[in-house]
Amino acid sequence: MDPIIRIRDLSKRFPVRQGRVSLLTMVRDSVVDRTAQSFMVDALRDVNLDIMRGEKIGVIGNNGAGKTTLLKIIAGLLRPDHGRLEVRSTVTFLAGYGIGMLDDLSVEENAILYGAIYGLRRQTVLAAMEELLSWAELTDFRNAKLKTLSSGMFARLAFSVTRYIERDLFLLDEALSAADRSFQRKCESVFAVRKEGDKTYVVATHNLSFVTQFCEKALWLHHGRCMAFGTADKVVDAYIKSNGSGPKIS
């Protein structure tokens, strides 16, 4: 079976300026050459992974290890500086729920463009509505504007519409870091459900008991660099035994 992502000797480099940004330096990094202010560090090096399609993957390591920018590279909106990559299907980059709704529009309104956003079509949207609002709780809100809304309605509202959009991989980015228990309870049982699902997952997070439960492998990487990829299960008791006091599960 040939691997709907495939990686080889993937790496990106980014320019870190040092020193306070101005609009004088600005300007003047606009006419002259860049490197004497800044340095080079290596976001992803020599990076090589298969994932198959169907499999769920957790994308683990401290802050600076490198997640954000791998999902990046697969969603298209970065391209590496050396390696190959392959992607062998539609992709559905989420990175923080909500991004694109409007604080001005109704909550109805916003399920409908935030459907959009993501390909839904207005008349799917319409049709799941009630279903939609019931899950997120939001069905005596519907006409009430975003803005007047709390944080953790907000997120229940914008994950519950991408329960409807039909992709085969999905991109995760600390999509749940800001879920309140309540709201991850409802959230697991959602991925539950779609872990024995053909769909492919890979999720970047902190949160290693999401990894354990709902992954069955898992990608370490620090600074860069892949440090593991293999069963999740291991992966993770690597990752907290080299932090030491660091990371648990929780």
Contents of the next structure:
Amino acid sequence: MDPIIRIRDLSKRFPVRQGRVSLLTMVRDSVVDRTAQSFMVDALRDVNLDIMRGEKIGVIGNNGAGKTTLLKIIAGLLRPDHGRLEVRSTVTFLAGYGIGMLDDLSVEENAILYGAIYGLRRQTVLAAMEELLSWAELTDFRNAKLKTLSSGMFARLAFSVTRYIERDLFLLDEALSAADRSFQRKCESVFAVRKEGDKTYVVATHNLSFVTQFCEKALWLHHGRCMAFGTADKVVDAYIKSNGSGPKIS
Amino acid sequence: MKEIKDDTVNRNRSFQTESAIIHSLASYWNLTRELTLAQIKLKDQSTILGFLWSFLNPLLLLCIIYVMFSKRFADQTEHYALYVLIGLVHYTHFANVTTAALPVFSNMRQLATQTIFPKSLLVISVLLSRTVELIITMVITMGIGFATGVQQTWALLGLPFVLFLQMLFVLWVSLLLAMLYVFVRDIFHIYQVILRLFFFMCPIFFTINFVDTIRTARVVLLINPLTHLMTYSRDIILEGQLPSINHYLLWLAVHAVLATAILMLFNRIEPRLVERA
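Compare with the form predicted on its own: the form predicted together with its partner chain:
Entire complex below, previous chain first.
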């Protein structure tokens, strides 16, 4: 069976520019040394990866390891500098919850807008509105403006909408970072059901217990390099033992 | 290590069935509609007069221009106030859309950099939300024309075609500016100056005949697409005449080619825009 994602020798570098870019600095750069004002950082270096359909993969590593860059490249939001990438599916990329929601729109209006951003049609969201608001515990707030909601209510609304997304491949970046304990439990119950499903998940997170519970495999990145890829328990264990910078185990 | 080429990023193109492509187009249309509706709902929401400002702005500007220039131009131009108003409606739409679209990657940075959809939809939704205002102000202008004794004819049916041409023109300019802004932020300030200059390069409060003797000014007016759009609308509303089909088709072809080319360029460099946003 062909993998849903195939990555070969994938590399990505970012220029880190010091100072503001303006017309003046652009003109100056074209006259003097172009690299004087910036240096390059390796976000990913020679990453190889095969992800099969239906697999749940956790991507772990310290801040700046390249987790988000990897997900953004798979999502098509960034182009790699080198390497090969094949993605054989439609993709949903969720980087935090509530992106695109607007403070001055109501809860209902935001649910429709947020759904549209992730490919849900207005009719689909409207038909599911009662259940959607009930799951988010926001039934009494349907006409309230988003800015009157707490961050927890906001996250619940966004997560509730994403439950209706029907795609084969989900890329989640720090999906549960803003959640309090009770909301986390609700989310975990959703993920527990999805664990048995045929959808593919690639989840970048610092929540190691989520990786061991939800994911079969894990990828450990460090300064853009693949340190380990294998069974979630083993990779997480190696990551913890190394304190984030250990040797390659597979 | 192999340098990446277009064919090395294989993003499910060969795996998309016809129905999947249609589904994508439908969901993009759905998103465009929702983004447009959200912007319409939010515009002037916190002001007392709300949506009325869309028409009050050109109307107040009309009052100033009329006081200043009516003595000079009113006796040469029949229905001078309406003549100026039509020009202002076209110019205001152009200025509003392009100014709002220019920093769209910066204003909607999270949406632009962390979600998957063609980012040109952000510009298109700005255009559509402001075009609703254009349509409303144009209808009000026609109403004023009717109330002040301008005879309305079947030529009014040609007005949607003029507005469509205006949208095409504003679309490619907006896409171009939104791209440029990502690379050079100074464009925002430069463009404010250009817009002021552009106001005087359009026949808003004077007629084209006014610059007959100044060759350069006449050439500038004639190559300015807004001049022709204003002329079309004035011919239709004030004279009851449709514009020449050949002339219209020529401009339609020009704007369609430019809009298509710039949209393709926009889509092609979209990952770079996302990276730099």
